[in-house]
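Let's start with one chain on its own, the form predicted alone, as structure tokens.
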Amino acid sequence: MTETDFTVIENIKLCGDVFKMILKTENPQDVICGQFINISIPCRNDLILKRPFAVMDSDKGKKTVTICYKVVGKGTDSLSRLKGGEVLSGVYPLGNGFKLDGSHKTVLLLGGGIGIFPLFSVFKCYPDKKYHTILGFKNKESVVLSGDFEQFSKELLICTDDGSMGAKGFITDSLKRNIDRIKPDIILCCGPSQMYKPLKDFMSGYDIPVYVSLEERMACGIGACLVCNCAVTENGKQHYKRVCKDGPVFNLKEVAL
């Protein structure tokens, strides 16, 4: 973890108000999938928080992280306006990723919306599973790296609230319908909060062990401010974690939903 200068490569409008932004810098960090980067906004003294964006991508060698990222207030939308050549600052690695080990042969990855974006980091930490993607997304306007995912999918499923691309219904609807011939050795999940209480309710009745990514507003982004607690159960006991240095991603079981 180190506070890093950026210079922006790339930063392009992926559809509606999603967007991609490449990074660069001279002091590239080992990143675990599902880890995030904590970025100062240049230029703006009244936004003194940093923002947390999950690393979708990097490469030592090249030096470059990419970040997606959906503009919904001012943070985002002061770097949806930035040019490349522009620097910003921000702190790298932070939190705990998703871990695979040997007995994960087949992996199911499940994104809903904007939750997409650290599922994507997955492929590049461990390129030798057998990898099946199911998206969900509110129509076919609002789909994004669909195109990167199949190519490192053996199959790519896409449900849209709307059915506006063949499957209507959420995430797990298609799960339901596809989770005993997938039969995955495990499932690493990231979407809208509401996804996880009916996906650890249908889960019960399986013993595949489920990991999510939580998002949770954050302030420091090391743990300090503990404004980011979430509650989990553990050994048959409640209590509290931090979002940002515990997780961001979490057994579903031990979950308090």
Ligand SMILES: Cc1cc2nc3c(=O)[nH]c(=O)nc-3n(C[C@H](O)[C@H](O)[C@H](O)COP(=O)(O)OP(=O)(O)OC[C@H]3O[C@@H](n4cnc5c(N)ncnc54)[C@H](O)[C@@H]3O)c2cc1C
Contents of the next structure:
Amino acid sequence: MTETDFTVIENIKLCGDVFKMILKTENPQDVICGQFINISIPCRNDLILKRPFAVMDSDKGKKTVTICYKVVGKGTDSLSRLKGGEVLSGVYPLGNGFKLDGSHKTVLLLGGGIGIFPLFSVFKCYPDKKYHTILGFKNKESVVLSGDFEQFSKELLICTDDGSMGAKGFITDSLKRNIDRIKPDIILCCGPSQMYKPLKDFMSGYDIPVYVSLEERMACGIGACLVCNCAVTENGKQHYKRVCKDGPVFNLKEVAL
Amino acid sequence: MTETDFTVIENIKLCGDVFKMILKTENPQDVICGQFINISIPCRNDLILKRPFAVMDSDKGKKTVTICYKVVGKGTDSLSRLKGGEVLSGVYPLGNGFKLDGSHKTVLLLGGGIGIFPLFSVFKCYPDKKYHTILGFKNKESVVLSGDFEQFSKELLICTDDGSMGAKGFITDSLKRNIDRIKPDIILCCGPSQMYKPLKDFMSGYDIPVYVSLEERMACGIGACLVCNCAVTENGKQHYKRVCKDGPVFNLKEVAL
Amino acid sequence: MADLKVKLCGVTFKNPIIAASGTFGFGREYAEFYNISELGGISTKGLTLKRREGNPPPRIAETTSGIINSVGLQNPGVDAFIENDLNWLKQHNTVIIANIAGDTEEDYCKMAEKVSAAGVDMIELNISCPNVKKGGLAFGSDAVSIKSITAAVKQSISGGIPLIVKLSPNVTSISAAAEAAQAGGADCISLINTIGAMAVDIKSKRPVLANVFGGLSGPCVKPVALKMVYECSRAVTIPIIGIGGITCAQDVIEFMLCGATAVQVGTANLSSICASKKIIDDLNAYCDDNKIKITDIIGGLIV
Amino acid sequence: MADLKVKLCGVTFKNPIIAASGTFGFGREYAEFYNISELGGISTKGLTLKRREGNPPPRIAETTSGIINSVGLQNPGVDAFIENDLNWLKQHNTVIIANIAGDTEEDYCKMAEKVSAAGVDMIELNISCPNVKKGGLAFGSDAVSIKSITAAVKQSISGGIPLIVKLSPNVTSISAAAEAAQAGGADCISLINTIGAMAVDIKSKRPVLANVFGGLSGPCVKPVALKMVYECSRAVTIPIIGIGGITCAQDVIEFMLCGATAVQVGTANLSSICASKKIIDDLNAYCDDNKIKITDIIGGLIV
Ligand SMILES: Cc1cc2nc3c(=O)[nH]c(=O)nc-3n(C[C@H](O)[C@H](O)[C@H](O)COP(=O)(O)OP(=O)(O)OC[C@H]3O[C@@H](n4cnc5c(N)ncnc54)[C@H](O)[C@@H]3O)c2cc1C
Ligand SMILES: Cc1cc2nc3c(=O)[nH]c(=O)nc-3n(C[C@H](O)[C@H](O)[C@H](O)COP(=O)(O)OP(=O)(O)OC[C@H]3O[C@@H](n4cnc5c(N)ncnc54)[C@H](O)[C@@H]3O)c2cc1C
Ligand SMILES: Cc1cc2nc3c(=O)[nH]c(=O)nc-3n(C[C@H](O)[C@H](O)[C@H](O)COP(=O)(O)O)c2cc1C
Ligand SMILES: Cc1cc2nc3c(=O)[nH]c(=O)nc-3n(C[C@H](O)[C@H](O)[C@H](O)COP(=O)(O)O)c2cc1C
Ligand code: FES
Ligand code: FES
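The form predicted in complex with the ligand is what I want next, because the block you gave corresponds to the form predicted alone; please supply it.
Whole complex next, starting from this chain.
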């Protein structure tokens, strides 16, 4: 883990309000898939908190870190205007990340909206698994990175809320239709928080581990300030954990929804 | 007077920490010499006040406004990093400016440090006067625009605090040595505030009007908020005037020092 | 064009945007930039019984996302205002609020008499100015004196002109202050005035302001103001004018959700001369887009 | 290397930079980024007698140049701290300050006993937390209770460990609060804790924080904190730790000129993990450049 400077190498629009940014640092680190980077917003001194983004790709040799982000507010708007050569400060790698072991042969990736970005890095870390991927988007226009996921996935299913591309409906609908066929050893998931409740309910009928990457507003990003708490149930008792340090990846079973 | 957007056309270093910036607006105005523009600092949302700068030159046809500024703090530092094409908001023209009439044939311009910038515009407004100019700088390295002043001045005297160029000493010293020879009808002056007291004392022996351009921290810049006050003596009574609206140019006689 | 009208103590404002006292003079300077009749209202620079010169310069310090001022109520005095400025202001189609500040209870009452006789639309009692030695904040710091000065001034007002009491944030309990104003007969409260603050220049090792202390305003104070407005809205039944750090239409909506019927825009007028006008335009667009009238927002916070 | 040593109630700090309570946990996380022995001191996350889960999420809102938090004193409880963290902290060469908060006077006294027996260097009495329902701020709002709780806790401390009383800015008179702490036997005061504040999300029409209210901190509060520190330095003779919006060495110097002997850095640690370390380095350079030792700055404001 380090706090270090990054130079913007590339910052391009992928579609609509989704951008991809490649950053370079003199201080590259090893990253586990699902870990994140907390970056400052240059040119906005009034925004004093860093912003967390999943590390989508990183190359220690090339000293690069890639993130994809959606413009949702002041910080991401400001990021989207950055030009190559500009410098920002970042802390990484943070969080626990997704961990797979030998028993996980068939992996189902379940990603909704900006939740697809943390999932993208899984294949880089574990290239020798069999991946089935279900990605959900609002509509055809907001579909991104489907080509990239397709490359490493044995099967890629796309769904859109309005049916303008792939199956109509949510990723949980698609999961229900396909899970018995795919028979995953593990499911890794990231998407809008509203989907975790139905997902948990549905998966309670299966003995398949489901790991989800949560989002919460953060400050320090390293586990010290306790602002990013989420409720988990351990040994039947509910208490708070830190999304930034104990997560962002949690066993869905533990997550109190 | 207008509040309008400006595009940075040019922003170049003249010397050391002094920069020249040419701004372009779709809303050009007539400017009197000695008036100023109050501009926002882009890229620094935490600095909520505009910064005042003398309009050094303006061209209504070309829709340009030129300022010169010295980097002295956060705002000017940020300005110095602006690249062509960037946009800022400005209010102009503000203040009363220098006013000359037919009786003023020989004009003595007395400028120290960044005080030379408001004086530069005088010739543009009143090209048919005879100008003698005395400019003071810290040292040789900080001398700027001397060539430009030379072009319209019948005589240009330079002094530096350390004598590394021109006469050694302050502009008031140079004034004392030369005033009886120059015999100005009026003196227009702008410089560090500490020089006004000795200047006033010395000039009390002469019946020559002296107009000085004052600086004070400002907020609105238009005369509404009353934060930019300076003390003046009128009819023997001291009270406060607004540097931004009643000034920045005041008769030195009135200024309470 | 959305319906932006709000009604405050029987007075109709064409929109909820009021220029805050001390940042708008008597409106003349802004009138050179836009038609000030577009404003819901204008609260005048704080008036005192006699002309006041205010504090020595420097009177302003810039801080992170804020400013500290120590103007100290420089103004020509209430009589000169009535003689020279009020009629000019009245030519404009906007609500005129006389902001008054006194050294003594008597001062306040005399001024209230004068401005109500001269015919302003509302009176704003400034018992919260941190920049003067006597009076000002002293009256606004505890419930007992808030109530008594409010009651006294209320008595001095003729013609049923509504009385706004402007509260200071520099108190332990803002709701107690609001309740005291209501108990004293205030028709409305406005808050917040500036927060006591200070800036230091490490080069000169001196306070930036000649007056040492001043009042903090601007975007940095908004979170404090929002909380106080919300607390007051739960404590009193009289309407509330929200003030503090408003720079955009979104900020106005935040204050109105927290219970403000109208708002005042102060420091933003200094950052951008046309800020208040732009806020009104953007509020209009917001209400149009959401197909609501502005009053639908008031007190709508879901807790 | 300049002389940055300061002495506070007999305790020597290698420099005046203390990590502020609640922003630094028990130091473990920061220790992965730099050697926390470089710090003058560390004030622990606020401890309570029993383990506390704190408030539900969201617990943080970002505001203009500031943040509002409503953590609500989540902590493992004083016993767990002593068992699991204190010894680890003691391995570091830095002053350890136990920040304690209770629901009742008894709680405070019990904790003071426990932490002084366990051997911390100083105790900081948090009677100013705005994020808990019982206790906290209630003790810090008026002079009488500040004095009485200070006196009671002071009695419970063994081994002559100095007692810091941390003051709330949410009061009408900070100097009265400081005087009360001194009268109660405080060896030192620290201020400010966070300012009561609120943020609203206009899309959901809800408060951003689940707890509705929270405490404001960060650069936006610095001008308020500076004024309060300066006021207190004129009101009391015990030393002062300045807190509020410090992000750089210049800010530290401002607080020290206003009378602070040391400072705490809070929110800046969240904005930049290595902020405190950088501040120390820059203070060093400042003192070297100006050929002074840090204590030369204390109280040096020219007024
Ligand atoms: C571990 C983690 C990984 C993330 N990875 C990515 C990613 O790869 N790509 C991506 O586009 N986004 C990601 N996010 C979300 C991203 O951090 C937020 O969208 C961003 O911080 C918003 O900043 P802003 O200034 O633009 O928005 P703001 O102006 O601060 O807020 C705009 C909206 O965004 C929401 N928001 C703000 N902060 C967060 C947050 N920390 N988490 C969730 N919602 C937030 C707010 O509720 C608000 O409605 C991740 C978040 C976390 C916690
Ligand atoms: C009418 C007028 C015309 C001016 N014309 C010019 C000009 O043509 N060229 C030029 O370089 N400068 C000019 N100035 C000064 C210029 O406005 C300040 O240097 C600038 O605002 C500093 O901004 P900053 O953010 O860099 O400094 P800050 O970080 O705000 O402060 C740095 C230092 O500058 C001083 N300062 C800040 N604001 C002012 C101010 N308004 N007046 C004087 N000192 C100030 C402060 O005391 C401080 O010591 C003029 C000022 C006035 C009032
Ligand atoms: C320069 C200045 C002068 C002020 N003068 C007065 C005044 O005369 N009377 C008054 O009631 N408030 C005065 N105020 C306070 C404002 O009216 C307002 O309450 C405060 O600035 C908070 O709002 P803002 O953050 O929008 O500025 C003044 C504020 C500023 C910045
Ligand atoms: C996330 C967070 C948690 C905090 N928790 C505590 C606490 O447990 N005890 C305490 O005395 N102060 C606590 N504080 C207040 C800080 O110690 C400090 O007084 C305040 O934040 C102002 O300083 P700053 O502007 O440097 O952050 C907390 C502040 C923050 C931001
Ligand atoms: S963001 Fe600070 S603990 Fe998670
Ligand atoms: S800056 Fe507002 S009156 Fe001069």
